[in-house]
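Quick heads-up: it's one chain on its own, the form predicted alone, in structure tokens.
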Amino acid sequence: MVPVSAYLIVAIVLFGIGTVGVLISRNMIVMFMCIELMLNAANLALIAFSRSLEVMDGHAFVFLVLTVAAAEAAVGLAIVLAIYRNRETINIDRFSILKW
């Protein structure tokens, strides 16, 4: 049996990679992929704790997070496509569409 600490170490590494990707990347699609990686790291931690405590609450929260992540990916991709059509770039430094 694999200990919970091994799952948590993997989740921390995945979350760290996602955080670094969001902070460093200038491409909006890569930023959305890194956010998805961070959500999956949280899901892994939830499942690890749920299995170690032998309760099913973590599994329910994972399904909730997965549905939110799917909605976020669909809406985020639609926004990125709309920005690309208007600005012809998805580099976050090249436009200031949300500034007044």
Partner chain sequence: MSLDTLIFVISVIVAVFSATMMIVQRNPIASVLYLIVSLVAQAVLYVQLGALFLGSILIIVYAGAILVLFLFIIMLLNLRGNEDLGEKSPLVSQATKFIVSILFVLELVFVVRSGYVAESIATGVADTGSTGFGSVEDVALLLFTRYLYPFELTSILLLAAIVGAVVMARRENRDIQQSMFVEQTPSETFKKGQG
Second form
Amino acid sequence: MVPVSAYLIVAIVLFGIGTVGVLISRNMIVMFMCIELMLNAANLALIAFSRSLEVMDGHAFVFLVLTVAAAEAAVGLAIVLAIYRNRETINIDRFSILKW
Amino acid sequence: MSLDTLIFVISVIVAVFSATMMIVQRNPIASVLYLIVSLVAQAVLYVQLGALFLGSILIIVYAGAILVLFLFIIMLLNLRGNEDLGEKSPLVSQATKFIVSILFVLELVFVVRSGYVAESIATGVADTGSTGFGSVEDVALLLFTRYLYPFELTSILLLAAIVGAVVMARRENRDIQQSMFVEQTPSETFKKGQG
Amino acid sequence: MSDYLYLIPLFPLIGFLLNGLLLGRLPRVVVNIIACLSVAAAFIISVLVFFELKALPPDVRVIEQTLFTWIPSGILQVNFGLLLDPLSAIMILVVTGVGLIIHIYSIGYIAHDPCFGRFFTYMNLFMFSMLTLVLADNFLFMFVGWEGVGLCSYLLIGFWYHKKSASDAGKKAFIVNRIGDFGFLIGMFIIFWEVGSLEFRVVMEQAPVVFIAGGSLITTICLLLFVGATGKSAQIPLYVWLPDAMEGPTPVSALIHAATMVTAGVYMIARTNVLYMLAPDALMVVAIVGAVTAFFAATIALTQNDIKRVLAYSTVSQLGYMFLACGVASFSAGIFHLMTHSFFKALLFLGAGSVIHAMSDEQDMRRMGGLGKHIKITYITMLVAALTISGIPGFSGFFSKDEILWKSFSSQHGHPIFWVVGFVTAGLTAFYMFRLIYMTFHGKERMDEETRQHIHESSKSMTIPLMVLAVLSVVGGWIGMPHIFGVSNFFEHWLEPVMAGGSYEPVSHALAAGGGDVGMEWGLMAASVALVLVSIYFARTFYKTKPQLATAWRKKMSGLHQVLLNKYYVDEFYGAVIVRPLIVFSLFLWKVVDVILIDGFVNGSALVYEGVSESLRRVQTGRLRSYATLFVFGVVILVAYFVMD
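Here we have the form predicted alone; I need the corresponding form predicted in complex with the partner chain.
Everything in the complex follows now, all chains and molecules, and the chain you saw is the first one.
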């Protein structure tokens, strides 16, 4: 039998990998996927808590998070598409006009 | 080592490994595939935690739909992993990013380890089904009773996302008008110009 | 009906809001109707509540209405409360009545000005403020109206703001008024400090208990309030703004600078008569200032050539009379003169406006003359007003002025010297008024040919108000006939419940009872009438029959004439003693304190921030990933903080 805290640690590790990905990757789409990974890590934690507290509310949250993730993916990918059409690149560092 | 533990360890190894592979891959398509593998492994963990319904949703919706959308975009943009991504960041900055992330992970682990989370229940696949915890009925009951309004609001969110995606992704107006003109016969355009 | 007391100020406010918010979008007719109807409605309600008040027994003639609490703050409780008693009843009747007549007159006067909407907006706002002033049941609410009328005065003096002299005059009026308001405010603060309330009723009840009669505290309060009154009512030393205020449209001069606003100071002193009765020294100051102002302004009026300026100085002089009356503790006489004065001075101003209208905006009397046969109605009504202000028996001015003269002689606060000053001033008044009449309406026609062609009687909407006011000027005084005429003085009895400081009453009754003093009163009355008649005769000789005599006299006393013509050089004196040092001081504040110290400090701190941000902005690389790194770093610190906790 595996204790609940083990699942939490797994969620944390996955979240950390997602964080590193977001910070390191220069590819916009990979950054995006890392964000999805982070969302899922949070979901895993929610389910673990739900199990630990014996209440189902965490499941409802996970469901809602999934919806948000889907919406976010749709909009985000549309943005990627629009950006790519304008600049012919997916290098995130090229979009640095948001300063001064 | 019991069966539960075994399944847990294997799933964890698969999930963490493929997540790591996802970020080190240069080819985005490989990244997506690794992410799908990672998600499937996570779905196993979900099921172990009693979330049978959400586990299947994760595979169907996430791996099946959202990540396919990613694949679709990557193929649309014809990305092959050989794009110019500029020069790499300096080593110091990369190291900083790693250190910050690791610090963060360590902090969270410390939080879990230091007893902030009750170590009440151990879990296993065997638990599922017996109590109905995490079954479709229970999740549905919750969504349509206590979380009815947030649930309904998600529909608005999705609608807004659809509209947003369409607006962001469509071509410039100029292009559309041009294509409309092309569809007209030249003589009509000429007459309009005269009139 | 008294429940609807709040409607009296409300109607002009509605008119103001309608005309103001829809400025420039309403046709002329609608603007006129809104402006006049709102005042007319206020007037009708005023009449109704007046009769309701009259139906009550004299000692309970008070109607109070608290609309809501304005400032609830500890012991400071200030209400939007209205107070109707015999005094404010008289005031609202005068304000709305004369106001209505002048509004109607304005329709014709302003007919050719494109800014009629703005004009009526300000006028209605003025009516609202003035009614607030007289109806308020506490000092602070009164002060709201007090400031409101000051604002409207400023706006209306500078109505033709493209004329520099007009906007300057507006500023002058406002600034001089502020000086007075300062005194009023301080007085108000001390009252609150001592009594703990600003409500008139409470203050008047508490005053005899809280203050020692004749003590320095109450004297200070009264003097400070009087400073406010001198500012608003144009008394020495703060009278200088009123003559300049004649730059405004003539109906404004009539309404604000003759009939209503400038009398606010008199009203305020009458309203606080209980306090003044406790401070005989302050009363003495009021009487002296009033008497000196009356005489002083009358002498200036003798030599002025601008028709409106003569009237302006005449107003200052007449206000001096009112303060003289208040100063000898004969408040009801002051209010009585306030009322009759508002009739005949409004009439004089409106008549002057009609003359100016006829003369194609010429105001210099030296270029008038012989107008009497061209504009008959204006001439006759102006003549009535001149007779009234001069104090010819039978006209209202006679009764009110004579009351003041008699009280200044007989009251226990009075003194024969006051009577002498008032007496001489009465002669001067008659002289300058008939000088005006003769220069304007009689003698040679001195205007140029083109103007002469255009002389015309004003329209009906202007002449009818003149006639109404003329009738009021004649009969308005009959409600306050002196005792010796064998009739009961209705006006004085009417105000008796308010004038709690009526301690002079038994004295004057006693005097009236004694046969010798009745004879004395008759004698003084006859003397003043005789003096007035002589003055009129002189004016006639100088300006009608033998104008060369006037020239000769002017030559003979050229020094005095110059001094008077230049208004005793008071403006120059103020300019040198007050304004110039202030300008120098302000320049110092500007060039040194503001530019070097304050700006230096502000700019210096801005420079520091600029330098710091110049280096800090490097953080803003515009790269998403570096932002994300910082973000995560922040999260690490936050989590660390909570974990440490």
